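First, one chain by itself: the form predicted on its own, in C-alpha cells.
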Amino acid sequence: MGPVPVIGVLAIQGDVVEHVRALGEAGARAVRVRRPDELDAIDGLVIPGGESTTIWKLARAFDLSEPLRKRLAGGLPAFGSCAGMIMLADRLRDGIGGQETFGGIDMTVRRNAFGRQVDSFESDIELTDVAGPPGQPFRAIFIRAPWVEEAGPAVEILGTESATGRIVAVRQGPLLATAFHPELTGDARVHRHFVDIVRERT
C-alpha cells in the first residue's frame, strides 16, 4: 500500500468538508489549504466544486493562484470536481469578464453548460479506469455543472453523461477533473483514483 498521501483540499470556497471525508475513506491524510507555504507540504490537491469567479478571486486574494499554477505546472496531482474542473481546464467558456483559471489540462470547459442550479440532476456514468465492479456506473450528482467542450490529443476522456454525450470526467498525467461532485455520493471510487494517482507520483 505504501506510506500514507497527505492531499490538500483547497479550502477557500466550496464543499470542503465533503472532499475532507471521501479522501479519508480513500485511504488518504486530508489537509485544508489557505496559504501558498502549505501548497509545499502536500503529495496532491483537490479543488473543490462551489463558485469557479469566487475561487478565482479569493485565490488572487490569498496569493494563491501563482503558487499553485507553479505546483501544477511542476506536476502536483490534481483533482478538480465541478467548479474545480473549471478551475483545471486551459481555456473557459461562458466565463465572467477577466475569469482566469489555474490551468493544466488541455481542454475548453463551458460554465454552467448544463444550466442553473434549478436544473442539477443525477444520472448514471460509466467510468473508465475507475476501480470498481465491472459493469457498476458511478450515479454522478450535477449541479450547475460544467462540461467538456474541447479536449487535446493528451486528455484521456474517462467518462460522458448518457443523455448528452457530453464528456464529464478526463484526466491529463497526474491531473484528474470531473463535472459532477463524487464527493456528495458516498461513493469513494472516484478519490481512490485519485489516491492510487498521487502514489504513483510519491
Ligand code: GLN
Contents of the next structure:
Amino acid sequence: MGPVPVIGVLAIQGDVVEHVRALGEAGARAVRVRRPDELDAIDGLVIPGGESTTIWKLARAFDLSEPLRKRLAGGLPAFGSCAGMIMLADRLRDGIGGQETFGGIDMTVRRNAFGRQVDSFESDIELTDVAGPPGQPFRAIFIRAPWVEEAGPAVEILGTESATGRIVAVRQGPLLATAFHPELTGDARVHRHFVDIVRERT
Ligand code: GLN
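Having looked at the form predicted on its own, could you now put up the form predicted together with this ligand?
After this comes the whole thing, all chains and molecules, with the earlier chain placed first.
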C-alpha cells in the first residue's frame, strides 16, 4: 500500500463530520475543503449528503464551483452521497430554478425522487465491486434521495434499489456516487472502495 491519501470533504453544508470519520476508518487522511486553494492539496474529494440547492448556492458564493468543475474535469477522484450524487450528475431533473451541478458523471439524476413516495427508508443493496464478504448486502439509508434516471454508456451501475429497481450507485472512471448515505451506517466499505480508487490514481 502506498502513502496515506489526502481526501478533502467539501465542508460548506451537509454531513461533513460523518464523512471525515468514515474516511479515517477507511485509511485516508480527511481534510475539510472550503476555499478554492484547498482544492490543490487533495488527492480526492467527497461531496457530502445534505441539500444540493444550498451546496450549489454556497459553492458559488465561495467561488468554488468553477475551480471544482475544472479539477473534476481534470480527473480528480470524487465520491458524492445523496446531495453529493446530485452535484456530480451532468443532468438534473426537479432542481430549483437556476440550480446547477458540478457534473462529471454522464447521467440524469432526479432530485427528491424517492422522497415523493416516502421521505426516508432503509434497504439492503447488493453493491458490485465494494469489498467485503461476498453476498453481504450493504444496509443503505435513503433520505429524500435522488435516483439515476438514465446513465450513459461509460457509467457502470454498481447497485439498484430492490423495491423500485432504480439505479442508486454508479461509477464513471474516478467518480463514484450513491443515492444513499454510507457515512451514516458505520460500514466503511464504500469509503474503502473510494480510497482504493484514489490510491490507483495517485
Ligand atoms: N433532497 C436533497 C437534495 O436535493 C438530498 C437529500 C440528502 O442528501 N439526504 O439535495
